Every structure is written in C-alpha cells, then in structure tokens.
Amino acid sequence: MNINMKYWGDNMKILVQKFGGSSVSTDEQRKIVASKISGAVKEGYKVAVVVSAMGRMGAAYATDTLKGLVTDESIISKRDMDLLMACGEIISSVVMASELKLLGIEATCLTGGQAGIITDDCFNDARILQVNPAEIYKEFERNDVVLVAGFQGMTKDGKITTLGRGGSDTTAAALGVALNAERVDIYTDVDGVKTADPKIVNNAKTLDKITYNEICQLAHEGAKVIHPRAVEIAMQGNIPLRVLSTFGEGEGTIVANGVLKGENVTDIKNDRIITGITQKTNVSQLIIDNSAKDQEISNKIFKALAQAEISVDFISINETEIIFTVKYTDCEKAVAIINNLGLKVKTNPHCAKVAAVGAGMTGVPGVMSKIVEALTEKNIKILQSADSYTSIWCLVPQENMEEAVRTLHEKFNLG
C-alpha cells in the first residue's frame, strides 16, 4: 500500500476515530459517539473519524439490511452490489456530522474514494492500493472533524469498492498511517483486548498493552475485537492503536511496539510469557492414508482442493499420512474430491482450534510441555498440534473447546 503524505499536515495534531455499528445505532449512542469526539477536539486534536453503517441487521441502514433489498444477489454484479454497501456507511457520517454540529463543532464528511483511498478493482473484498490524504487535510483547514465513511474506497478509474470483512478498521489503520495520527482509536463495544473470551472464562482480564504481532495472532485465530489486515497497515507505519469502549471510560488496550512517545518505563523486562488464549470453531479435521508413500500425492490434493476454492490449514504430513483441516461447511465436499482421486480419508468433523498467544514465549522451553501437560489432566484429547515463534495451536474435539480454554487461561494465570 503505497501512502501519499503532504507535509502541510506537519503542524497538526492529528488523532483517528473508529466507530463500529452498535457504537452508531440509535440517537442516544451518537450522542455519546458526539462526546467522545468533542473531547479530542477540546483536547487540540483535529479528528479523522471513520464511522461503520448504523446497527447490525435489522437496523434499517445497516449493511446486511441494504444487502437485503436484493432479491437475488446472484443476478446483480459486484460492482454494483458495492454501491449499495456502500450506502449505510455515507449515511452514518452524515447522520454523525449533524450530531457534531449541534454542540458547535465544525464537521464535515467524506466518502472514501473522497477521502484519497484507492483500491484495487477486487469487488466486495477490495484491496487498499493508496492513501492521498489532501481533501483531508484540506477539509482540516476549514474543519476540526472531517467524517470518513468506512469500509469503501475507490478504484483508480472511480468505481466505489468495499473493503470487505473489518473493512472499516481497515480504513482507520490507513488513514492514520496516511495522515501520520498520534494515535488511531478503535471503539467497540468492549472494553479493550482481553487474555480470552469472557464469555468463555469469567475473570478474563483486559490487557493494557499488546504488541501488533500478538493481536495479528490472536485476530487470526478468532478473537473478534480488530480485524488483522488493519493491524499490519497500522505495524507498517508504526501507528499505535488503541482497542476501547465506547461506552465506557476505561483507557483500553494499547497496541504498539516498544515505548511510546513520553511513556514512563518501569519495567525492564516483561515476562509475560502467554497473552492470550483464543479459539476458532467449527473446522473438521482430515486425515489421509498414504501408506503407499507416493510423494506425488500431496500435491494432488491441495491442487484439487484449491481449484475448489477450499481453504485448508493446520497441514501435517508424514510418511504414512496427510492430515490438514478445513472448516466444517468445507468437510463433506473435501471429502468428495479426496475420493475421486482414489484415496481414504478419516475425519474428525466436529473439533475446535485452540491458540495460545504471546511475543514471550520465543526461546522459552516447556511452553509446550504446560499444555500439553493442562489439557491431559483435563483429559481433553489433542488431536493435532503446531507452533510457531508467537503461538501454539492445538486441535481438540469441539466439545471440549471452552473447558480447553478456561484450563490453558489458567494454566499460564492469566485471570
């Protein structure tokens, strides 16, 4: 993604907003949306604030329900489809641009084609290609607030795109990135980043700090807080985030690398080893006989499955057998295309991937012998596992997820 800085920003202050759906979705949570930006004004910020569509499904503007007045998605193209998408989140500034200007505050909005966001012409799931923040930093001259529509942008010959899944996270890393923002604040309707699901594990604690690489980890597997290509645009800048309530008045999470810009540092070494326990449910696992030994046979059938559009992951291969996993609506049409190539495979249908996560566990022997250790005692089967420098997975049977959970959180004490 290639960012286009103007240096007449240099003076300013410059803070970035995000606020989801439900921080949106009546008249009485943008009134405190409203409040939330009026402090960083007060505070001399001048505020990019990109704001998602109003509500979940059912709310009259929100995406799915747009989504929704299409009888049949299949006879409508992408590109046109994007233009309706892209409707609730224009809406949403609007709406929130008029909130601001009864307390006073001058605002503005933008679309993000309008906004300097290029993407590429990938319809519904487009890539960010380029950020020009000019109109932005124009609009700052006349304005202290200039409202973004999230989750859109622009291809280069001026078709509106949407960004897909966590798209208007997406847009918020790179406006910060593209406008260099102290900060870019995600609001959500938690409290920040916590060391596991609470619905799952009840003393669940809220992180103060969490590096980019723990949080891509942790989004990867299935924590739902930010969407991780927002996180890696952020990394790449070097733009710290913060995860927070909107509702609350807690500080959230910080996520960064290293110290901050005028942060005290008291301690010197962090030897937290986990940060964090996640999970990802409803993924099956196969596995492949190959007692034959043929080396060709691999290739054979992430070939057929890729041409199939079928993800796979967790990928183990030995002498005797191929074992992978894809997700369960995935299973029973991996499993026809397996054996049309004339080989046997046994499933595991119904399991769950749990990860532990943690920038500490590098160079640190026994992580895994902890878990392994936690989970047996617990007598939860490990039906696979792997690792990388920052985590550790292990596939258990999907009835046993939350109980693997609650017992690894407190295996490395983390409530």
Given for the second form:
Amino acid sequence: MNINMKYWGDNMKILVQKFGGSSVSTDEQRKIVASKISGAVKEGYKVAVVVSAMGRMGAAYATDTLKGLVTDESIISKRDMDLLMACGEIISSVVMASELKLLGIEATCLTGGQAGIITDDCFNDARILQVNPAEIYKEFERNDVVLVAGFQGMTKDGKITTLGRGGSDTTAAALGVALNAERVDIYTDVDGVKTADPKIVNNAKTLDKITYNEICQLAHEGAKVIHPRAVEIAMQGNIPLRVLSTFGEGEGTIVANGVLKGENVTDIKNDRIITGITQKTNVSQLIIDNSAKDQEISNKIFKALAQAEISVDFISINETEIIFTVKYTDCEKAVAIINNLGLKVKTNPHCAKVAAVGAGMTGVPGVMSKIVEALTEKNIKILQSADSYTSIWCLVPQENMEEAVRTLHEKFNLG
Ligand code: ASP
Ligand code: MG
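The form predicted together with ligand ASP is what I want next, because the block you gave corresponds to the form predicted alone; please supply it.
So here's everything in the complex, that chain up top.
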C-alpha cells in the first residue's frame, strides 16, 4: 500500500473513530455515537469518522439486506454488486452527519473514493493500493469532523469497489496510517479483545493490551472482533488501534507493538505466554494414503483442488500420508475430486480448529506439553497439530471443541 505523505495537518491532532453496523443501527445508538465524536472534538482532535452500514441482516440498509435486493447475484457483475453494497455506508455517513448537526457539529461526508482510497479492481474484495488524504485535510481546514463511508474505495479510473466483508475496519486503519493519526478507535458491541469467546468461556477476560501480531492471529483464527487486514495495515504504519464498546464505559483493548504514541510511554512486551484461545468450526480433515510413496500424488491432488477453487489448510505431508483440511462445505466436492484421481481418502468431516495464541510463547519450552496434557485429561483427541512462532493449532472433533477451548483457557490461567 502506498500512502501519500501528508502535507497538511502537521500541527493537527488527528483521531480516527470507526463505528460498526451494530453501533449505528438505531436513532438512539447514533446519538451515543455522536456524543463520542463530540467528546473527541472537545479534546481538541480533528476526527475522521468511519461508519459501517446501519445494522445487520434485516435492517433496511444493512449490507446483507442490500445484497438481498438482487434475486440472483450470479447474474449481476461483481462490479455492479459493489455499486449496490457501497450504498449502505454512504447512507450511514449522511445519517450520522445529521445527528452531528443536531449537536452543532459540522461535518462533510465522503465516499471512500472521495476520501482518497484507491484500490485494485478486484470487485467485492478489493485491496487498498493508495490513500491520498488531501481531501480530508482540506475538510479539516474548515471543520473538525469528516465522515467517511467505510468498506469502499475507488479504482484509479473511478470505479467504485468494496473491500470485502468487514472492510470498514480496513478503511479506518488505512486512514489512520495516511493521516498519521494518534490512534484508530474501533467502536463495536463488545468491550474489547477477549481471552476467548465469552459465549464458550464465561470467565473470559478483556485484555488491556495486545500486540498486532497476536490480534492478527486471533482474527485469522476466528475471533471476529477486528478484520485482520486492518491490523496488518495499522501494524505497517505503527498506528495504535483501540477496540472498545460504543455503549460501555471501559477503556477497551489497545493494540500496539511496544511504545505507544502520546505522553505516556507504555511498554507492552510480552508478559504472558498465551494471550487467547480461539476456535474455528466446520472444518473437515482429509487423509490420503500414499504408502506407495509416489511424489507426484501431492502434486496432482493440490493442483486439482486449486483448479476447483477449494482452499486447503493445516497441510501436512509425510512419506506415506497426505493430510489437510478443507471447509466442511467443500468436503464432499474435495473427496469426489480425489476419488476421481483414483485415490482413496479417509475423512473426519466434523472437526474444529482450536488455537492457543501468544507472542510470548516463542522459544518457551513446555507450551505444547501443557496443551497436550490439558486435552488428554479431558479425553479430547488431537487429530492434527501445527504451530508458528505465535500460535499452536490443534484439530479436534467438533463435538469436543467448546470443552477444548475452556480447558486450554483454564490451563493457561487466562480467566
Ligand atoms: N458493512 C460491511 C459488512 O457488513 C462492512 C463492515 O461492516 O465493516 O461487511
Ligand atoms: Mg466488523
């Protein structure tokens, strides 16, 4: 991503605030949002506010509702679908502007493209290539607040694109970097990043601080609190993120590396081994026998699956077996493709991937041992495992997933 260096705003204190769909769905909620924005203005910030479409599925202008207006999506071009989907955030920004006006705060609304967000032309899932914040700086000369429609950008030749589901976080992070903001506040309906899904673990805690890397892992592994792409962008620009509730009073979770911007220097180096436990459901494991030790087999299998656009994960190849996972919804198709190659495949269709994530685990002996011990005590089978320097993943039977999450949460004293 290429970001135009700022030429205005050197003495501006800039904050990005992003409000998700569940924060702006009703009139009442929008009033609370307006008060948050007004609070930041009173603290002397210029505020770039990024909004999502109002509400979730069923709400009149939610993204899914807009998508649902088209009877058959397959006959509409992705480019046209982006035109439709981008409307939700545009509507939301104007409605929010009117709420601000009631508080006496002037604010201009910008589409993603008008705000200088330039993307590639991968419609429905575009990547940001460039941010040119000139228009936002111009607005900041006149007003304290700019409202930017999240989740969208524009190609170099002016076609509207969307950034993939959950993409308003990405908008906020990219603007944060482009504006060299003091921080990007992601307002949502939970009070921060948790040590585990509170629906599964009732004593899951809200973390004060977390590193970019850890939250990226958590987000990729199923924690829905923030879009991983947003984290990656903020990390590149070293802009701190904060995840917090629109409706609670808590401070939320700060996402940063070591030293935070601002007056208080806060060190958040790893003081814990495991930060959180996540889970991903509806995963199927495929095991292909290769006792014939034919090297070509892997080649054939992965090529055929790629051609069918089936994404594979948790790949493990050894001399006599090829093991990997696919999404449950792709399982039958994958089996058929492999059978078609004349190969037999064993499946464990109902699995879940449980991950223990923590930047502090790097180089610490005994983490895997604790995981195995905890799961064995509960008779939970580990069907497969893998690791990186910040995560250990275990594939377990889906029926044991919740217990596995709770057990690991307890084993690492996260509650
Ligand atoms: N409204 C979009 C979605 O539902 C973008 C977002 O909310 O971040 O995916
Ligand atoms: Mg979201």
